[in-house]
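The form predicted alone is given below as one chain in structure tokens.
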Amino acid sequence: MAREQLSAARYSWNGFADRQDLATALAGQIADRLAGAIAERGTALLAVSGGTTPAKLFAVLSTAPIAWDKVTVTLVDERFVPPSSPRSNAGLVAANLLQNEAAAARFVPLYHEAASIEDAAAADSEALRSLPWPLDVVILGMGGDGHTASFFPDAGNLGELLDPASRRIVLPVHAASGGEPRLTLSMARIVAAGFVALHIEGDDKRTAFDGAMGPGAKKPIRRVIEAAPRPIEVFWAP
């Protein structure tokens, strides 16, 4: 695809006046999708992002009156740190999402204690292989450099991470901009989801997103949006 302005038809923009309104609206969409999957096949699979941005969303979603005991939650990506670390995405999810009604959900982490990040990724793939793929819902975040999941622009294996035909489940990531090594779902697994939402907040993130959609941009978030078979829903609030 030529690096021109990316058509807005590839994504749907949902802007909100404040972050609480965004959290309420997005939590409602997620809950509806999960409930629909449960009604259709008796189970649902949700992958969420880490960081501090989704904390408010998680708090709202945790009270959704759905059959959480039929929901499996995993992560889009994770730092190679134990759950006790303040930088652990699993810790954020446990503290903010797996509470209230959502405490009944099953959680499958990405972190495994291992000799190397490569060994951890292999263990993750085995642990996740038996899940009811494809994902029903994926919630992505985005960094100011245009990365999403742990698809950092300077990752040595970025091509493998963004391979739309990959059969891998979890991949290791080494990127100087990411700090410690990371574990991430492959892009192929993410874009195959029934519903993919990008959750961003603040004027700086909107500027970064607009730049990634502009002429000549090659940011990972654009690559994901281009590869998705269905338009990605973007949720933004200042």
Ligand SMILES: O=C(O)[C@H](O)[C@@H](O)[C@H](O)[C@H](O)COP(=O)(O)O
The other form holds:
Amino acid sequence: MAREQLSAARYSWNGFADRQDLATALAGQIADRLAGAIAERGTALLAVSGGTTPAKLFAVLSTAPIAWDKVTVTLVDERFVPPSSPRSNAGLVAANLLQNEAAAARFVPLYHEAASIEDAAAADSEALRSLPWPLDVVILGMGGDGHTASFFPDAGNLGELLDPASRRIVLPVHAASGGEPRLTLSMARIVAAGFVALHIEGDDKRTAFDGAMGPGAKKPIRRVIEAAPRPIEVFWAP
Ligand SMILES: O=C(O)[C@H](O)[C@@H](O)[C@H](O)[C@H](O)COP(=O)(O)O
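Next up, the form predicted together with this ligand. The previous block was the form predicted alone.
Below is the whole assembly, all chains and molecules, this chain first.
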């Protein structure tokens, strides 16, 4: 049930007793959505976030019995580091998602060796243009500051990152709070997905989410939820 919140921020809350139950339920919904896309158009496009939250979800999802050879997996965002770096989201996905049945999926990374993050973002936009857009499934995470993807509140180009009319696919991000320079899908590409799930765990993240949905300056996660044409599905466990 969508909990109508202040203004247009619409979302459905899916709370679970523990993180394994959440991973099983969310992986099942993702697999169903991907299988439906494959049945409908012969292919499916999935974008996942990195960070420390999704490893358990990836492990369960990797065993889903779907036609992974018809699934393209890319990233919601990426740190400007090579896949060998412990900070790499591509490395996280390779180690946790692209295994078992999901090893058959095609993976399209965001990181490219380039002279600048701007050059890498331009190369990405060309490399990703031919993917079967729109995304069928997007899995977002959220930081305690209310960022999602690499839409950090202190990003110099936050307005461009959150522009619902942006025609860009991948944008560069410079934000002190994000650590390395980042590459991120634009909000326009994220909210156009058929299914947008926000995966958060722990009491601190729940408090941060509830705060972002309350009155006051709109944090990036609130801007994304408001821009989404359909209620996003929030998955939370303590
Ligand atoms: O590259 C990243 O870090 C993610 O894409 C980012 O948006 C992440 O989802 C949040 O920062 C939450 O990260 P944790 O799961 O580590 O709390």
